[in-house]
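Given next, in structure tokens, is a single chain: the form predicted on its own.
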Amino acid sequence: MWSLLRPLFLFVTLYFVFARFLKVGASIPHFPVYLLLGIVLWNYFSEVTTGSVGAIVGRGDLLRKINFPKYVIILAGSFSALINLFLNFIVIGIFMAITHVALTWSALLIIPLLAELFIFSLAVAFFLSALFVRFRDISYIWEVIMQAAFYATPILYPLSRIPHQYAKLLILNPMAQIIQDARYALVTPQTQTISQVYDGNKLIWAIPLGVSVVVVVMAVTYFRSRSKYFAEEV
């Protein structure tokens, strides 16, 4: 129940502050759903990565007693967050029906976008969990990074409100690209996607995808190299 209520409470607060009082999304059709979708996707990324930081250390007693694949610990947390994400998408579907958001064939794009979100979040989770075993300050550093990234990602505001030269930088962030593409697919085609920001260049989508691939390779390599020492270091 709280996995549903928490993002809804956050959505209600941010909606009244940014949409009602500051009139941030006045030009965006179906802005409440637009905002809710961004919050839900970001919360998934936050839940997976923040929850993974102390996951290995928190299972220290188990690691010292039983020899098993260490990646299972991170996968378990990721799939738990994935279940919460699907529950939240039910709420989004209800909001879409209430506000009469029209679904088109482009809504099917949400499937590869969720796959991209899952893989990118999981890769960051692997890297953070392994890093925390040796450097315990990572939890505080990551908390600060997440606070800054939340406001640097176009979740609360349309990307169109950002000066063009800065929007070009923000949209290269894989999370910004995923959220904007998901809004385009599900909510409104007036959402600025990465190709629109770069004047119709569809190949530019390869940059955030390439960033995700690099993160995956680095995370898997580092986790595998450190996992054999987890039982000794935790």
Second form
Amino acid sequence: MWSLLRPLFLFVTLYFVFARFLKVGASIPHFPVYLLLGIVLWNYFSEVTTGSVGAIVGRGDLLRKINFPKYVIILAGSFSALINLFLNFIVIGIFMAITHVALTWSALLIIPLLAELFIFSLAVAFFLSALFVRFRDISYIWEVIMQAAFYATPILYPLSRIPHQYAKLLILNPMAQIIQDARYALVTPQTQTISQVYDGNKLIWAIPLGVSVVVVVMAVTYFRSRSKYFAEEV
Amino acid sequence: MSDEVVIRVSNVSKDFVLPHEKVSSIKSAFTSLAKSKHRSLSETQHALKDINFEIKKGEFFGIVGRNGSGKSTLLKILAGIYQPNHGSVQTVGKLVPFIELGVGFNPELTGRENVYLNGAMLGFSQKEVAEMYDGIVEFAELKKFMDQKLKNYSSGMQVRLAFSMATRAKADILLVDEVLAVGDADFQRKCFEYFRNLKKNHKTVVFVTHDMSAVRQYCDRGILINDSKIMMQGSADDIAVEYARLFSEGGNQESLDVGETRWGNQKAILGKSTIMPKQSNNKKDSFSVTTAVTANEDIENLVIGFSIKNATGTGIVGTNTKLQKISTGKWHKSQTKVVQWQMPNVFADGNYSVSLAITEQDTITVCDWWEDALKFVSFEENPGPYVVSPEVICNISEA
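Here we have the form predicted on its own; I need the corresponding form predicted together with its partner chain.
Whole complex next, starting from this chain.
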């Protein structure tokens, strides 16, 4: 219930501030749905990663008493967020129906995009949870990073509104790429995807995807090497 | 018992780093980087050094040691919770650790929900838990309380529920850490019953404890850990004796101490002592305790006594010359007298130890007290649960 209402309330607030008062998205058709989709995807990432920070330490009593694969803890948190994500997608579906968003076959692209989102978020979660065992101020640092990242990702504003050289930089962030691609697939083809920012260069997708792969490899290696010692260190 | 080795521990060492200044944040990681040139920030504690042993299938294996000797660390390494710094542990079969009862119990959930939760942690599917649910509740005697939140349970109720769950665990190897230390007499009786069953079913059990009577009663073999090393490996009885010796070496006793399990002012000393027979399986046998007493100075009316304890430390038989209203008379220096007591075989199946003592006539000043001086064994074909087992004759006749 609240997992549905929270993004909805945020959406209503942001919609009035940015779409009605500031008229940020005037150039974009279906801007409310465009906005909502961005918020929902970002919320998923935020829920998984911030939830994971204290996850290992929070299960300390369990870790010290029985031996089980530690990744289960993170995976479980990720799946519960995934359920929320699907509920939110139902809301998006309703909004799309109300505002007559035309669905095309490209909507199917959302599936690989969600897979990318799931894997990328999970990797960040693994990394953070393992790091937090060692460094307990990660939770504060991550809060600050998330706040900055929220504004650095084109969620509230269309990418076309910011200077081109910055747009080029921001879109390299995997979250920005995922959100823009998802909007392109579901809401409107007028969304600027990464290749459009880079003048139609399709190869540029390799950069955010490459970043994701690097994060995944690093996180898995780090988590695996540290997980043996969780019981002692939590 | 087969010869199959189910746990092999080879050259296991475990160190813990004890930082003097805890680096637990990125901030302090930076600040301590600057300081670290001045002094060492941590020291290493060797919790276990070069531990080697093997446990065979069906063995009841005891791990004993004083507080802080590393036995719980060893158990955690066996359970895979800690990783050894050196060496390796190989286990065969499904291993279930009971480091603590009721792992993962959530106080906000009801008893019923906790049963399912804990069942999942013990590796049961929801269906399996549902099947044994009634049995668990009945064993825990908590039928009325299952829909209450766990936080409203008394600690005794929680432990009962947890133990009831634990007994259901299907494991080839069980690691048990001092669960017997909690609970009332009734609960402990249940624990012991459960252990007896495990033993009967030839489960492999690794048991960490301070309770020597439990070690004697259940364990086949064991190790004694002292100062992070294996001090001794052997039969349960030997381990228990060695463990007791550890404590007497600890220096808790007075200066009169002349040995590990023997003390007194030595005005008179116990000499050659025997118990006959050393083992018996015949209720018609008569046991005799014989001891030679030598006075080291002229003294009057020494009181000489003995007591026999069973493996759990319960006193079974005991008396002394004063209680029996026997005067031992005047003793000259270096005079030796032989004292003998005879009694029927009332001993239930098990191991017994005989303690001997000489005191002055006040029965308080100890001349020579010899704890566990002698040992004997009583065998019975059909052992019962009672402390003593004299020959009982039953007659049935028509009225």
